[in-house]
Each structure stands twice: as structure tokens, then as C-alpha cells.
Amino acid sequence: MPDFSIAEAVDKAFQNHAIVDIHTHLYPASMAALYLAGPDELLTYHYLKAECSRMLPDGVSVGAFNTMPAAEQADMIWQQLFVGDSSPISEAQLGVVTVMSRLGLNPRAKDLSEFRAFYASKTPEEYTDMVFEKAGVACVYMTNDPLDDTEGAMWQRGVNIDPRFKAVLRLDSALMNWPAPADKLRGLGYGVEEKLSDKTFAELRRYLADWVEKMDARYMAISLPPDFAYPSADSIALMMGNVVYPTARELGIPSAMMIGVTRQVNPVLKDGGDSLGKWDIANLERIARDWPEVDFLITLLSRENQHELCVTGRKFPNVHPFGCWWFLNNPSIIREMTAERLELLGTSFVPQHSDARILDQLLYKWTHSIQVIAPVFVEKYESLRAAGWPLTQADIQRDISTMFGGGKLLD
């Protein structure tokens, strides 16, 4: 069998397969109020607002900055982080540079006028098509909340969804901080009670089943704090065990848990004020053992949890790690996590998702991730061939197509 360049084969495999992005907060242009794209949205994303808060001009407080119109915030962020006296070298700052470069714009421009004019020259549909093509993305999974006043109304009256946008039923607003969500659920016709009674559990299961069907949701997802314990008498643990897991089993769809968020450690930063904490992964062992028929998509926010998650995945075939989430979405950590997962799990995980909230972010998040992930794959395939395996280019194409096509769980 003739030798071939593994690096070239890996690069070709990525070029030949469009990405399936299994976790984003993106919406199609038809959901206009939720569609976020363009320079002002990109620059005022909370990553950059938090970084700018460290470099605000004298006399401008974080509170005063927060009250500015979005365009003025974007202008200030641009001046402080991109035109100022330091290089835009953080991952979020590099991301903006990559976006502008991919769009053929000057990332050293003195203001955002060129970017704004470019964005204004296209319809939302045209901009979406362009970003998907340039990012090499085939489809994205949304984050859909029927209890959100804006989004819920769209689903109720009917909305045409671009088929490249797949639905995911988000559970946070319906389950967290019970009984706060009860009134909204009753407003939709679900007879939940203030107490977590058998009737409440049954009505919540009905809510989940109804909305999975209405949205054609591919999985259900929830974000949980690092102190989430299972089993326990806490309301969210009771609802996961009596509502979410049995519904996932009944419907045959995965239950996704994103765990480790510590909310609002610095409220003045608003969306940028959340932090993280390490989770006791013994909870996942108990969940996976108690619910062997349920597939669990798991991403954890703490770097310190990643090795434990891989080991748990080895012990429980219904545990499926995915992505390098939020504060882990940095090249040095992505590289480490990908190598660790390949060494412990083979190809049975989903290496990355973008978690993009602004359409333009697809352009940098996937470019940056693949730049880091591809060399890890090259190294592992070189080790495989050196060990005596007659590796083929078809092997490489198959693996990358599966792992970056949503994995076998979601294909």
C-alpha cells in the first residue's frame, strides 16, 4: 500500500466534509427578532464586553458603558481592543480579526464603517448563506425555548425554519428555580402545581413530549450549576429523574447536560458575569447507571473535569462527551482535550461545537478549532501507521465525517 501524506489527507477530509454544529444559540433569518449577525452584534458579544471592561477609558465606568446604545458600545470596544495601544491577541479578539479577514475586510480599520456597510449590503438570507459557505458548515442545532416570550410566540403562530437549523428543546426556563416557571406553564395549558407532585411531573412530561414533537427537537438540553447532585431532594434533581430522563427514554432522544456554570459572580458585567466550578462526576456515574437506556450528551465547563469525563465515558457507553465549551474554547485547552479524548475514547465523541450566538462567530470558531484539532488527528494517525496499521485515506475521511457530522448519536 503506497504511503501518503497524513497531514494532507486530514486537511482534505476537513475540506470535503461540511460541519454539523450540534450546539449553538443561532436562529434563522425567519426568526428575525432572534437572528443576530453583523459587526455591532459581533463586537458587543459578552466575551468582548468583559475584556473591554478591563480597558475602558478614564472616566467611563462599567455601569455607564452598559447603558450606551449597542452601536456606541461596539465603537468603544473597537477603539479600545483593536485600535488602541495593545494587539488584539485574546481568543475572542483574534476571532473578530479572523471574521473580518474571511469577509475580505480590513481588520486594522480605524472604525467599523466598512464592516457595517458590507453587512448592510446583504439580506439576512444572503448573509446566512455566505457565512455557512465560508465557515464550511452544513447545519447547526439551535437552542429553543417555548417559554421565551419572543420565541414561544413564533412557534405558536407558526414559523418557517430554514432546514439547516435543527431544533433542540431547552429546559432551563421550564425546570430551574421551581416553582417560578409554573405560571408560564399553566398559561400554555399545562396543569402543574406549585408543589412537585405526581401531577406536576406528569404535566411536565407532557410539556416536553408536546414541544419535542412540535419543534421536531433532536435532543433536550439543560445547563446546570456545579452543585447539581443526583440523586437528591433538590427540585431540579427530582425533575431530572422524574421528568427529563424518563421522557428521553420514551422518545428515544438524547438528554444533553451542560454542567459547571456559576451564575453572576459579577453582576455588573451582566451576560459576561458568569463563571464556572468543578462538578462531582460521581453524579454522572449514578445517572448513567440508573438510566442505561438514555443517551447523555455531556459537556463540562471546568478543565479539571475533563479527564474524569473521559474515564466515565469509557465505563458507560451511554455517556457521550461533546465539545470544548465556553471558557474551554481556547486553542491550548482544545488541543489538550482532543488528544485526551482520542487516547481514551477513540472516535466515540464529538470533538467540538461552536456555542455561537452571533452568526459571524461560525467563521472564526470553526476556523480556529480545526486549526488546532487537525494536527492532533495527524499525530494520532501517524502513531497508528507507525504501529503497523495499514492506514488509508478513506479511513481518515470516514472518521472525520462521522465525528464532525454530529457523531453516530445524531446522524
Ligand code: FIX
The other form holds:
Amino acid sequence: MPDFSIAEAVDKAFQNHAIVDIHTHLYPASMAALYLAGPDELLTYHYLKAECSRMLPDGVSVGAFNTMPAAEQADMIWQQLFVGDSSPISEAQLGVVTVMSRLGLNPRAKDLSEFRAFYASKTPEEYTDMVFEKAGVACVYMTNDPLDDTEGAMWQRGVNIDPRFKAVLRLDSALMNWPAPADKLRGLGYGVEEKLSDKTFAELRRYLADWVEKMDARYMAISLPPDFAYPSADSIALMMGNVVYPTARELGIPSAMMIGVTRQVNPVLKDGGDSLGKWDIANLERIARDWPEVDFLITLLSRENQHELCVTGRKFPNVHPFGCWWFLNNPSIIREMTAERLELLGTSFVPQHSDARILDQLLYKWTHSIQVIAPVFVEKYESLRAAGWPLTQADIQRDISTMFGGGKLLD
Ligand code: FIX
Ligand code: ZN
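Having looked at the form predicted alone, could you now put up the form predicted together with the named molecule?
Zooming out: every chain and molecule, the one shown earlier first.
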């Protein structure tokens, strides 16, 4: 007779472990203009704005909706997607219901007044402490961009960063659509040229090294389109091969690539207007083979890329799949991705990140993910026990703490 319930042991392992969330768009209260939290930000998250665009009141166009103040947008989204005449059962809708329930609020309220009053009753620091504690999160990795006017000014002034928020140097604004970023980089003292010359590459490597050090960035990240081809004469491929990968190798920090976004397929939806496409995974085989000393954190946006990403991880130990990103962050797909990753990679991957943009989202993104991921681990541990492995509760705790603690690369 087994001496303990695996299901109970897995649940306890998650309860005993504070999550390390390795990809978010969250910022500490000290970065005030970038700190997003509370009902109006939560309801106007671009997932919900996109879903509301399908259920706007008669006579209200998306264009007209876009011109409304945020509070009015939030009220309309609340009325159309929650109070309205259909159940809030999309993942983003369910998320709001989970958040409100976790905060002790009535998710079936007729308006947002109770949620707004609750949010107003706490300082940003108090709200942050409460959300981290309720969500069981120890720390989050940010998305940091020195070329963003607001954020760059904070770093230049000097900003006190809550140690629960770790920095990640985001590269899109510095490397994509060259030479558009050149002026801003020169404004920061980097002598880049319009052409992709050795001087430009050297100055961009200096930019990366300077800001990794300034921010104590744990990795460098970039989002790339599905047609990203390496090697190629495309400017972004030249940037990756002459700037990012050599810098990652020199500094000994991971290069994260988030691949498959087709930006602004419907611009009227603004930040909700992006979609996805399948990437040719042969590019990753070439990158991993050409840069064996670099650790690549990889998350791909197309469901059709997931199994082959696992296989590529088996071929290259420096390929580290992480998270169920964006359009994959739904229970039906999280379940499938976690199972195939465990079956093909064992414990050598990071199962999830939240990609949270609004602080409150930590309360649902992790709750929902663990509800789906835990049973997959239970099934695998049951198979392990059935195969004759004398499994212990300490084994389970060790695995969960490692895989949800940033994996072997991060902490
Ligand atoms: O590039 C990214 O980090 C994406 O996660 C975002 O651009 C995207 O808007 C998002 O937050 C999706 O969940
Ligand atoms: Zn993101």
C-alpha cells in the first residue's frame, strides 16, 4: 500500500513553494508610471478589450471604444463581458472572476464600485504585498527597456527596485526595424551608424553589456516574428548573430527568444491587434548548433511548434523551453504542452510563466495554471511509482521547487 497520496504530495509541494515567475510585464510601485494594478487596468487588459470588441453595444464601434477614457472602457467591458447576457467563461474572463473571488469581492457585482473602493483602500506597496502573498509568488522577472522614454528616465535618475522584481533587458526597441532605433541609441552615447557596420555591432554590444550591468539583468529577451530566419541577410538575423549571441556568450547570461508574433494584424485593436504564426524550427537547430556555449530560453507562440520544440530540446542541451505563452496560456493547451515536455524533456524545462501585465493577474494566472499542471505531474509520478520507483514526497518537492523556481538557469 503506497505510504502517501501523490495527488496530496503534489498539492503540498506547490503550497510549500513560492513561485519564481520568469516572464512578466510587471513593475514595482517605485516605478509608479509603469506600475499597473487594480480593476480599471485589469478590465482594460488587451485580451479583454479584444474579446469585448466582439460584443460591443449596438452602435459602438471599436474606434469609438478606443476614444473612451479607461474607466469608461472598463465599465463597458464589465457590462458587456460580465453583467451581460452570457457567462464569463473565456480564460481572460474567468481570470477576472478568480481575481475578484481571491480578493473577497463579489464577482457578480453590477458594477466595479466595490472593486474600485477595495483597490483605493490600499497603497501600491500594500497591494503588491497582498497579491504576492495570495498568489504564492516569490519574485517576478520584469521586461525592461532603457529606450522607453518613461522607463529610461527612471534608470538614468536612479530608481529603487523592490528585490522581488528582477530585471530583464528587452531588446526589441534597440534591434528591430533598423535603423529606426539609431537616433535614440546615439542619444544614449552609443555611436551606432545607419548601416550594419562592425562599428554599429560593437556599439550595440556595448549597449547590451552596459545595461545588463546597470540593471543587473538576469537575461536578455527579444520577441521575433515567425519569418525570423537564421542565418540570413535580414537585419535582425545579423543583429542576433553579431550582437546578441556573442554578448550572451561573453556575459554568461541566457538569450531569450520569444518567436511567432505577427504584430498588428488588426491595428484598430491596438495592443490587442497582434496574432501568431508558425516558425521554422530548423532555424533553432542552426542557432543552437552555432552557439553551443549560449543558453537559449525559448518560448514559441504557435501550438504547432510545441512538440518540435521539445524534440529540438532533446537535440541541444542549450535549448530551454519555458512557459505556455500568450495564446497558449489556456488550460486545454497548457495540459498538452506540460505532458509532452515532461515526456520528452523530463524536468529540464520551466513549465510556466505568467506574462502578467497587471499585478492582479498573478492571482489568476498562477491559480489557473497550477490547477491544470498539477494533475499532469500527478499522472507522471503515478507512472513512476507504478514502474517500481520508490517515490518520496521529498522527490516531488524538489522537482516542483526547481521547475517553478526558475529552473536550472535562473533563480
Ligand atoms: O512580447 C511579449 O512579451 C508579449 O508577451 C507581449 O507583447 C504581449 O502583449 C502579451 O503580453 C501577451 O500576453
Ligand atoms: Zn510578454
